[in-house]
Amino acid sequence: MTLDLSGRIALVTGASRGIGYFVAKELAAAGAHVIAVARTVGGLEELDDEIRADGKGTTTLVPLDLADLPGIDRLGGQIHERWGKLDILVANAGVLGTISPIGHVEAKVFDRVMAINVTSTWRLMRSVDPLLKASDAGRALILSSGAAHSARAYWGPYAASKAAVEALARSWADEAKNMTLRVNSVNPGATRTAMRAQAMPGEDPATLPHPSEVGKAIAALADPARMETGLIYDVPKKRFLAYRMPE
């Protein structure tokens, strides 16, 4: 079934490249108006050009470093003033930090990973929570990683940050379980991105899925007809998984 997001407002962070770029393109192609957020103006402008050329969706470009927490609050206020609601959130932006033994991780590196991957994501959730609840079918997709569960050696800060945002997403989903808002985490799996190349410099990128494939799979989860919540969607496995422990 063709995804139809006509008249819906979507916010995508980290939209200037990689997975976020292609999620934004897919949402726009389905008819959504995409609020594209990223630090890199050139990447945002390229995204806007491609969406305009496609002729199906529209964009609002927001150059913003998510370390600017008051800026995230202002963004929520501006969305409220202009549209009064938000239908889709894709919290995609994140940083890797360094692949290093925990004892060798610099404090400033650890602090930035937590600031961008956790604190800014929480701030974004807080800012758009009432906007998503004003939608008839709010959908929040929080990008996670298999690292949150594998907890592999040398991936400590990144793994911890993704475990934290999964916990935030699950709590948020539970708070909204009797509402129209649905909140899920997404594990995109190994993808041909700059972050993956940074983490695995010896890996052949041609062996990995292109971010356009992953972006299409993630965009489909914004369908108002999808009712899953409090779960994690595993893109490689093409299904939702539950990570809840017995109560």
Ligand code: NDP
Contents of the next structure:
Amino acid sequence: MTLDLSGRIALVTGASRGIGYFVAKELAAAGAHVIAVARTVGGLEELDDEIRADGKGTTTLVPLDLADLPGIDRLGGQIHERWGKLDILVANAGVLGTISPIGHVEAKVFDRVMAINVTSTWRLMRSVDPLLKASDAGRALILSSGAAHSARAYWGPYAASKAAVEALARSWADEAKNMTLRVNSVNPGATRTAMRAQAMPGEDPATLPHPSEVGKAIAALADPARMETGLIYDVPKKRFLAYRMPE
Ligand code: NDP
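Switch from the form predicted on its own to the form predicted together with the ligand and print that structure.
Every chain and every other molecule in the complex is listed next, the one we just looked at coming first.
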């Protein structure tokens, strides 16, 4: 079925490149108005140009460093003033930090990974929570990673940050389980982006899915008809997983 998001308002962080760029493009192609957030104005403008050329959705570009926590609060306030609601949140922006043994991780790198991947994501959740609840079918998608569960050697800070946002997403989903808001985490799987190249410099990027493929799969989860909540959507497996401890 064709995804129809006409009239819906979507906020996508990390929309200047990589996965977020293509999620934003797909949401716009389905008719959504996309509020695109990142620091790199050139990337946001390129997105805007492509969306205009497609002639379907529209954008509002928000150059913002997500380390600016009061800036995130102001963004929520501006969305409230202009639209009074938010239909779709894609909390996608993230940083890798460095791939190295835990004993070698610099404190400032650890702090940065936690600041952007966890604290900023929580702040964004807090800022838009009432706006998503004001929608008739709020959909929140929180980008995680298989690293949260595999917890492989040398991926410690990044893995911990993704485990943390998954826990936040699941708690948020549970709080909203009797409302129309649905909250899920997403594992995009290895994708051909700048972050993946930083993590695996020896890998041939051509062996990985292009972010446009992954973006399409993620955008489809914003469909108001999808009712799953509190789960993790695994893009490579094409299905929802429930990572729950046995009762
Ligand atoms: P990229 O590095 O290609 O893009 C990251 C995006 O996040 C950019 O748009 C960047 O924008 C934005 N961003 C980073 N820091 C900030 C900041 N301080 N303020 C605002 N925006 C920021 O990453 P990917 O597209 O690969 O990753 C997207 C998500 O998917 C991440 O959460 C990542 O952890 C997750 N993921 C990716 C995988 C992969 O293989 N690629 C695998 C598993 C998970 P700008 O620099 O312009 O601010």
